[in-house]
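The chain that follows stands alone, in the form predicted on its own, written as structure tokens.
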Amino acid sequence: MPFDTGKPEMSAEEFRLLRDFVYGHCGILVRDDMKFVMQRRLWPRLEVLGLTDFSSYYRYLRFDAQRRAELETAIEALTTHETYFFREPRQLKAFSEEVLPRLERRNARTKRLRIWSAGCSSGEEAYTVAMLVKDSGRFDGWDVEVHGTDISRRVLAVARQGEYGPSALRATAPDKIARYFDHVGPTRVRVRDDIRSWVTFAHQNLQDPETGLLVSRMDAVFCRNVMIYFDTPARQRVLRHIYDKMVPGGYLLLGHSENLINLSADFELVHLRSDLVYRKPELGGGLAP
């Protein structure tokens, strides 16, 4: 039955079908109390496609020739991509002052460093990591790669462009803006090329290991504020995928509100001076230095 707005209301059955379809594709869980949110965020898609109800939209996602592209659009509508440079500074301090020196010692022979920003959104985290590596002064002349992946092609396009406004820079110190950005407009900046040369971006569904394949094993993985979208089984699949992509002794950094309790026993908890992080055990179960 339509609202007085003239827009169709999502029935409980339509909500269940759409929720389960999205979950089956990418593991994102839309809670039962978010029916109205889903309805509101998908209304514009019905208008664009000329559909009159959510049952028609569900059939479009299942059977239309353009279903894959529309499913990506729907997922983008249902998720948020709020982020900014130098987010969660305490953890970044631990990464800079304690994790990076350890990685420098571990990889001194190969002089290679591989870091993955999983669920990188519009790129701020991946570029922040590259800036911290550069700031450390420990990896000059090394082969450094920072890989950013996300399920949204729209935000990846923003990431590749590398241009940002004031909101993205709200936690960035002026000296870092001067060092790592070029001004391209009155309020917009662009990440400088020496940082961009270390960073690549790729599309990836974290629930599907076949997408966004990472060739190298990662020395460190940032997966912050990503698993909040998943239920327990989906989180466990993501963690297994991350585990498989890490070198023994590699570090996993989650968001401050996230932990691995009841999710995975594969990682060991590491108490650093500034923060807690996780680590993939060394082969044989020994603890890394």
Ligand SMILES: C[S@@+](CC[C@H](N)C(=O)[O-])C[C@H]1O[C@@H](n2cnc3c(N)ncnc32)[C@H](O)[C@@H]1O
The other form holds:
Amino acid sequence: MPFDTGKPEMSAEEFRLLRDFVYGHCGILVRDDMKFVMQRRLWPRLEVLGLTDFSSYYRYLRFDAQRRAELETAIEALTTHETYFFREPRQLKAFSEEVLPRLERRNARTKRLRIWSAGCSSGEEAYTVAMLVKDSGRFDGWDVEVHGTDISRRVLAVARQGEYGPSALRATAPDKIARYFDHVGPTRVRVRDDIRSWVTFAHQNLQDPETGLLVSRMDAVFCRNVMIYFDTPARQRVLRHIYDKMVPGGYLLLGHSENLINLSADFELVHLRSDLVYRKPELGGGLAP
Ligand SMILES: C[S@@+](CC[C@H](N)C(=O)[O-])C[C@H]1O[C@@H](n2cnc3c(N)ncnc32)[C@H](O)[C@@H]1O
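Which structure goes with the form predicted together with the named molecule, now that we have seen the form predicted on its own?
So here's everything in the complex, that chain up top.
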């Protein structure tokens, strides 16, 4: 039934169909009270596609030849990509001062370091991690790779470009800006090439282990502020996938409002001086540092 705006209203049944479809694809749970948000965010898609109601849109997503591309656009419209450099400083301090020295000791023989930013959005987190690794001075001459992955191709394109404005830099100290960025405009900077050379980005749906990242044996995984959009089974799927990609003894860093209580017993909690982090147990269950 059209609103007085002339736009079609989403029925309860259409909401249920679309919500379940989105959930099945990427694990994002659109809450029951978010029908109007979903309706508002998808209206522009109906207009672009020339569709008159949400049932037609649902059929388009299921059966049209362009359905894959459209599903990505719909997910795009329904997700948030909020992020910035040096987000959650206490955790980053723990990573720099306690996790990285442990990884240096562990990998001293191979001189190889692999870190994954899962749900990296526009790349700030992956680049921040690379900057911290560089800052530590511990890994010069090592084979270092930082992998950023996300379900949104739009944010990955921004990440690959590596250019940012003031909002992305709101928590970045001036000395870090001077050290790790080139100025490309009055208020725009670009991540310097020595940092970029360690970082790659790839498309990946964390709910679908078949997609994306082929690299495994991660020494540390940042998966911050991604699982907050999932329900328990979807979180558990992601955690199993991450677990499989990690080395025994590797570290998992979640967002500050996230934890593994009632989600996974596979990881052990490690109390560091600055923060709590998780770790995939060593083979045999040892608790070596
Ligand atoms: C709020 S951002 C978090 C960015 C960064 N990790 C941080 O904490 O600053 C959440 C990101 O998760 C991504 N995302 C949501 N569902 C996903 C899925 N199923 N697979 C991969 N990425 C997903 C979104 O596209 C978005 O860029």
